[in-house]
Each structure stands twice: as C-alpha cells, then as structure tokens.
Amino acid sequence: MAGPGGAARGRFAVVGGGIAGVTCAEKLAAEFPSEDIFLVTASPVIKAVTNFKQVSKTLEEFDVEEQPSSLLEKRYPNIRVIQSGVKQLKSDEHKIYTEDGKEYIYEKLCLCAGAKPKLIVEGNPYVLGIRDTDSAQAFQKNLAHAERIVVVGNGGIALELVYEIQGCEVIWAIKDKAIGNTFFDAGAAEFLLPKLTAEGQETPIECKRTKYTVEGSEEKGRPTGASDKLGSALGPDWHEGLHLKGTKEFSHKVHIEILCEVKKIHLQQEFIQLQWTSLTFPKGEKNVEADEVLWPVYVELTNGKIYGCNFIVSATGVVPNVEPFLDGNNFAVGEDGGLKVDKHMHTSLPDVFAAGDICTAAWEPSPVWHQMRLWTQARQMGWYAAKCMAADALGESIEMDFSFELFAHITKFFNYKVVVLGRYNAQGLGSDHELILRCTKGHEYVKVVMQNGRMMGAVLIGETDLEETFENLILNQMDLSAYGEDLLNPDIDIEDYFD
C-alpha cells in the first residue's frame, strides 16, 4: 500500500536475492502471511535452498538453485520482488530509495547483501575475479584460449579451481605454507596433493550439490553492463558443468608457490620496458629458465619471482558489500568491513538487522563456533534472523539458535566429502591443545583437536561415518584423557561408547 509522497509502505521489507535474504523473506512471509514483505534485490535470479537434509544436529546439506523471482512469488504470494538496487538507506526514517527511483518504507529491514570479490587489482581486464556464475561463465570463455593462467588465493574456489583446470598451466600462488588453508592444516593437504598431481582422473562421482544454469532466455533480459553487479557467492561444485579445460592436451600441471603473495602486475608493454626476464613453468627443482614466450600479462611475486600468463584468477575471498547502506548511517562496522550484529542478528541501528557475508557477528560465540563466510551460514543467519525480526515486531523474547552452538560444514573436495566441526584448524586456541591423526592414503584423513582432554574440533575427510558421534563430544565436552591415542583407534568402535 502507498505511504505519503508514493511511497510503498510495509511491515518488513529485506535487501538482496542471496541464500541469507531469500531465507529470511521465505520465512518471515510465512509467519506473516497477511503482510507484504519487499525484497529488493538487483538481479533477475535469486537463489533458493533445494534439497535441504539435515545430516545431524547441526550439520546440513542442501543444494542451491538460481531461479527466477516469479518462482518466488508463486510460493510465497506475499512476497513482492522489488528488481532494481538499493541506492540510499535512510535509517532515521525508515525509508530505502532503490536505483530505479523509488521509495519503500519499512518497520522492520534486514539487510542481506552479501560480499563482493576482493580482487587483487580493481579494474585490470586480466585479472578476473571467482565468486559467482556470471564470472564463472567469463572465466570458462577465457580459458578455452588460455596456455598458463596464475591462481591467487588459497580458499574453497581456489582449491577447487586448480583442481579441476585441465589442459593448462597453472601457478598457483598462496600466502600460506599449505594449500587449502581455510579448510585444511598441511596434513590434510598432504593427504589431497596426490589427486592434484594426479595425470587423467577417475570420472568424478556423481555429484549431488548445485548446479547452475544461465539460461540463453535470461542472458537476453538483463540490461548490458549488468555483469558487474554482484551474483551470487558460489558453493561446492560450482564448477560443475562448466568445462574447464585449456589450450593444451595433457592433464594436471600445476606448481604451487608458497609463502608469497602478488607484488605487481604489469601488462606486456612495461615488461618489455623493463627488460626483466620471466620464468617457464618449473619442470623440477632446480630449474630456473627464462621464458622466451611474450605473455599478455605478468605477475610479479613478493618472493622475486615473475611468471608471464594469459590471465590472472583473483579468489582471494570477499568484501562484504556495505557500500550502499553506510551514507548517512552510523552502522558499528566490524574489523573485516561486516555490518556488526549482536545475537538477535540486530546491527547498531534501531529496527536494522543483517544476515549472511554482509554482517559481522559481534556477539559472545561459544567456543567451538566462529562465523565463516559459508553457505551454510547465510542460510541459517537469514532464517535466524527472520525469527528475531517477528520477535521483535510481536514484542516477544527468544533464545540464540542452536545452529550457533556448534561450527559445521560439510562439503566437497578432489571428490572426498569433507566434514569440519568446532575449532577444526585449532583456531584461537594458542599452543595449548594437541591433535590426533588417522590417514589412510587415498581412503580418509581423520583429525581431532584436543584441549584438556576435551575435543574442540575435527576434519574428517572420505567416508568416515564419524561426524555424529564427533559432533557429540565436542558439544558435551566430555574428559577423554582415558582414551588418548586410541580415540582414532579403527579397531575400536567409538560409537559404542558414545552415542
């Protein structure tokens, strides 16, 4: 209904088409279904959870799904698609103003705007940022001519990303000691390395997660210029789908550089100014050639080092996206540029909440839970946060989700299922804490952080079937000093104690 001066007036109205904003939207439209609840969102699709399956008390697996908003309204017919980006929040009164001129106001907004890439350099065509579909599909169109591309970043997409490049080289250069740093300590990726150097893999299992689809019709509609608006985070098996093969016909060639980071860029004319010399792609130790092929670009590593490429893939994590929301508002911002929240998912400013990559959680967490920019996470902040919204409107009190009880995630890597509980790295534990380890080479890599006897946290990759019974301990932290190493011992069978 119209407010004074034309504006739309509703009861709850929340910004973004991501996981975090479609769940909260869904939910509140389905606590309140004789409301309007506006969500504004600036692309055609949005994504939906499919398939949702909880696995265990707090670990869950669903599918992503881009779909077009009429979907949306169909299932819930009190939520009305706004299409068009937020240009100016006016907190004070309660009001959005959206790029396509408009004005809605609201009793209630909860932000859910996501994060953008954090790229190396802003506005090199070289260097081409991995967060979601749309620069999926550039990224796949540009390697169909690429010899040697250069991979920044040592998160999920990078991990991923190498993995599944074929046909091409790549230099992959992380800050870190160890691949995959976010999810794995270097025995993890000790454990996955041989997949990667592997030549010709096995045909990948089925996989069961999302698969995206950007349909030649929705291609038509989108207004030109539209493919630097902000898609939507991408998930495991992203990649699936898109073929991710080279100029060349062999399989896996990759080499890690570790401890560096990306030092300069320079496009082919400079380097030739310079009159530097770059590397070939490392066939051993020793080898230290200089590369006779003139590259269209050319990194220059913190350790010295200079190799020439076709491209550059930045997948060095995200930003959250406050732009637009910061002007004229006094948000408490967190220490990584989230909107910070409390634990009703309520930002610093009245009647404001935010959900999923844009917020911060500035509350108390327990000890084995830490926020992490995950799929995961948005969905159950968004739907968390739908019920501290109706809450609050209903003038009723409510107790923290148990989803915040526990850090969980389960996903996908090199074809192993990768589950990480609690303090899985040993994150903000000190040196005090030990680790137990079980590996069996190309079958399953087991780990559990240890602290007084309790266990903070746990990797488990291949079929391990010990994600409850692990998930158990760590929630009730019971004293296990009795067991000591044969904790992991495989002969025992642990559930029997513990279930």
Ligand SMILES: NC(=O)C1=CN([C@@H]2O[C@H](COP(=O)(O)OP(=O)(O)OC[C@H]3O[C@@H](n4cnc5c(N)ncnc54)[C@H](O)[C@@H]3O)[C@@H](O)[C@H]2O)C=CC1
The other form holds:
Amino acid sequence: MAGPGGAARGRFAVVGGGIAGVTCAEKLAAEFPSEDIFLVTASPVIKAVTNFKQVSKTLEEFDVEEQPSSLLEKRYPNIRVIQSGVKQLKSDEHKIYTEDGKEYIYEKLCLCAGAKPKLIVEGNPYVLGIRDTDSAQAFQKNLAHAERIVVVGNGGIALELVYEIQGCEVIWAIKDKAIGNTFFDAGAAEFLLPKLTAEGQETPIECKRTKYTVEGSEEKGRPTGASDKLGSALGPDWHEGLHLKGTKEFSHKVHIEILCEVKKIHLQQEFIQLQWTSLTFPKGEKNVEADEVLWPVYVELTNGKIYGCNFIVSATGVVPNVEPFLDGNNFAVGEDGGLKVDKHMHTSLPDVFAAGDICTAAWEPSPVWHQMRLWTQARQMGWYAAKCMAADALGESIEMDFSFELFAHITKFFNYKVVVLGRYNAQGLGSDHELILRCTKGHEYVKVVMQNGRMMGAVLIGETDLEETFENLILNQMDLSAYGEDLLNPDIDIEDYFD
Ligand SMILES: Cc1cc2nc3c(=O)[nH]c(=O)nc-3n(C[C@H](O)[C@H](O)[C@H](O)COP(=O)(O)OP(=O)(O)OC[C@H]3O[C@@H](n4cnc5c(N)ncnc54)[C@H](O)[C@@H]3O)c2cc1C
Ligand SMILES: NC(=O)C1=CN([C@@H]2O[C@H](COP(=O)(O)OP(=O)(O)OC[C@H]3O[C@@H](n4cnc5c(N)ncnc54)[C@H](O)[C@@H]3O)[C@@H](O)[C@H]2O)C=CC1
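Same protein, different form: I have the form predicted alone, so give me the form predicted in complex with this ligand.
Shown next: the complete complex, the earlier chain at its head.
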C-alpha cells in the first residue's frame, strides 16, 4: 500500500534476510495473514530454516537453505521481499530508506541485520574474514594457491578451519593457553588435540549442511577479496562441499602458538627492508630455523616470533551491523556494539525491535542462559521477536519464551558431536563451583559444572546420549549432592536414576 509522498506502508517491516529476519517475517506473516509484511534485505538470497527438529526441551536441530526470495513469497503471499540495503532509519517518523532510493513506513520494525567479522586490522588485503558465501569462496580461492596461512582467533570459526584445511601449513595463533576457548576448557582441548595431528580425512559424522560450491577463474598474487555486499552468515557445516585445500599433498599440518597475539603485519617489501628473518614451519613443535622462502606477508607475534605466509585469516569474533541505523536515532548500544533489547526484544526506541546477531540481550537472564551469536539463537530470537511485535500491536502481554531458560547448543567440532549446556565453562560462577569429569580418549569427554550440589552446565563431546538427562537436571536444579561422582559413573544408568 502506498503512503504519503509515495512511501510504501506496511504494518510490519523486518530488515535482514538471515535466519533471524526470515524467521521473524514468517511468524508475523502467519499471525497476520491479511497484513503486508516487508522484508528488506541487502542479500539477493534469503536463509530459510528447514527440517526443524526439537531434539529435547531446549536443544534444536535444523537445516539451513539459501533460497531465492520468490520461494519465501510463495510460501507466504503476504511477505514482500525488497532486495536493497537500508541506508537510513528515521525512527521518530517510523520510516526506513533504502539504497535504491525508496522509503517505507512501518508501524512496528524488527532489525535483524546480523553482524560482520571483527578483523584484527581493517583494510589489509592479506587479512581475510569469513562470514557469508562470498567471503567463504574468496577464502577457498586463496587457499587453493597457498602453502602456508596464519589463523588468528580461537573460537568457532578457527576451530572448524584448522581441522578442515588440508594441504597447507597452518600457524594457529591463540591468545589463550588451550584451543577453542569459546567452547572448551583445557581438558576438552586436550581431548580434541590428537584429531589435529591425525593423518588423513575421516568420514564425517552425519550432519546438516548448507552446500557452497565455487566456480570461476583463479587469480594469483594478492588475495582475492570478498565483495563488500552484506550477505547472511554461514552456518552449521558451511565448509561441507567447499574444497579447503592448499597446494600441498599432506593432510593436517597445524602448529599452535599459544598465549600470543598479532603485534604487527608486515608486507614483503617492508620485511625485506627491515632485514629481519622469519621462521620455518616448526618440526616436532620446535622452531629454530630461519626461513629461506620469501612470503607475500609476515606476521609478527607478541611472543617475538615471525612467520611468513600467503595470507592471514582473522577469526576473531563479530561486530553487529548497526551503522545504518544509528544516525539520528538514540539507540542504547551494548558493550559488544549490539542494539540493546529488553525481554520483549524491544530496543530502547519505540516500535523498534531487534533479533539475532545485531542485538545485545540486555534483560536479566535465567541463571543458566547467556547470549552467544549462534544460528539457533538467531532463530529463537526472530521467532520470539515476531510474537512480541504481535502482542505489542494487539495490546496483549507476553511471557518470555522457554528457549531462553537454558543455553543449549548442539554442533560438531573435529568430527565429534558437541553439546554445550548452561554455564558449560562455569562462566560467571567464579571459584565457587566444582567440575566432575569423565573422559575416554578418542571416544568421549563429559564435564559437568556443579554449584551447591546443583548442575549448572555441561560439555558433552562424542555420542554420550546424556544431553536430555542433563538438560533436565540443569532445568530442575535438583539437589544432586547425594550422588557425588556417581553422576558420571558409566556403570550407572543415569537416565533410570532420574526418571
Ligand atoms: C563461518 C561461520 C560458521 C558458523 N557456524 C555456526 C554453527 O555451526 N552453528 C551456529 O549456531 N551458528 C553458527 N554461526 C553463527 C550464525 O551463522 C549466526 O549467528 C546467524 O546466522 C546470525 O543470523 P542473523 O539472521 O542474525 O544474521 P545474518 O545471517 O548475518 O543476516 C543478516 C542479514 O541482514 C542483511 N543486512 C545487513 N545489513 C543490512 C542493511 N543495512 N539493510 C538490509 N539488509 C541488511 C544481510 O544481507 C543478511 O541477509 C556461524 C557463523 C559463521 C560466520
Ligand atoms: N559450530 C559453531 O557453533 C560455530 C559458531 N560460530 C559462531 O560464529 C561467530 C563468529 O565466529 P568466530 O569469529 O570464531 O568468533 P568467536 O566469538 O567464536 O571467537 C572469537 C575468538 O577470537 C579471539 N580473539 C578476539 N580478538 C582477538 C584478537 N585481537 N587477537 C587474537 N584473538 C582474538 C577470542 O578470544 C575468541 O577465541 C561466533 O558468534 C561463533 O559463535 C562460528 C563457527 C562455528
């Protein structure tokens, strides 16, 4: 419907064609079948959740499909997808302006513009981030010509990369003592490490995936950059179908430099002028030899070591995409740069909601839930934001969705199934907690975090089959003091115990 001055008017508008935005638009479209829902997105394709499965009360699994927006409009005839970036928001006038010169008037708006990689340095063509299909393809193309790369960061992306890359030396520089600090403690890291040195490729365990294939010309020299279009984030198993192989014929070759950061990045010319030497790839974890090879770029680490490489991957977290919305709008912004939302996914501005990676959960959370910028949370937030918008529009009240009762994430690292629940790394518990562990090398790693006899969190690596029981124990906060370490005794069928 047209509004004043030619602006199109819709009761609800959603910005972003990622999981949060699409889920939000779908839920709104279902709740208000006779209203137009605008979905404004910078990306030419949208991300749809398919085969959704509630694995347990809070754990969920689903596939993610990149689809043309016409499919979404077909499923929901009242959704109108507008493919253009939002360049400005005038929240006091309830208007958004898009890059193609159009304007839209909304009654309620949900911002789901996601996030972008937070790179260690901006604007250096040798430093790549991975976020969307374009950047993953740019990475793959560069890797195809690479003999050595440096991976910086120790979270989800770095963990996946160092395991998947073949035929290329990887220097992995981490700030921490052990690998995978965003998901694991030192014990779990120790359990996973042998997989990095294992030869050959394993058969992947069953997984959900979005497949990406790469076609087109190959370039040499400077790294091929990703386009600056804002695509949606990749998700589970994004690397399946991407051939992550360098120029060499070996499988994994990863050297980990712990407790260090990148001090400086030097281009080849600068490095030659400095007359410095760099190091060869360490043999048997010792590196003493000077490298004879000239590399396009050099990474100087804070531990004094310098490595040459073809390029650097900065897998160092994300920053929410808030810029187009800030100008002239006094949003409350969280420390992590996201738009603060309350327990109804409402930002600090009237009629503007936010969901997914762009937002910062600023409500008082359940003691065993915390925000992490994940696919699952993007879906849950998008869905719940739509319910909150609907309730707000109809003047109804709404209870917080159950999915925010317990942090629950199911994923895969190093070809192991990984389930993390609650305060899985004793986050925020200080020293007032104890851990109970069970580990069988190469098979499973189970850790539970206990406080005052109650289970607060758990890490389950491998096919442990414990997730549902532990989820219940964390949710019901039963006093488990009497069971002590028997909680993890493999000879006791814990499921029967607590039924
Ligand atoms: C490599 C990688 C692997 C990952 N693996 C996992 C995993 O295994 N499990 C998991 O749970 N999570 C994973 N994640 C995280 C997960 O992908 C994100 O948390 C989730 O997809 C965020 O969804 P979103 O809808 O909030 O944002 P996005 O998917 O980033 O979508 C944002 C949308 O907004 C659009 N947009 C941006 N700016 C504008 C604008 N100004 N105007 C209009 N539209 C705009 C974009 O085009 C895009 O469509 C991974 C992320 C990456 C990068
Ligand atoms: N299987 C899964 O669940 C996966 C989830 N993801 C999600 O995608 C998003 C992006 O992934 P990541 O970039 O890996 O982010 P992340 O937040 O998981 O990890 C960032 C890592 O970079 C480190 N870091 C930050 N600044 C640094 C610096 N200046 N120098 C060195 N290290 C620095 C942090 O200590 C942390 O280890 C995250 O929200 C992540 O949770 C990504 C891949 C897989």
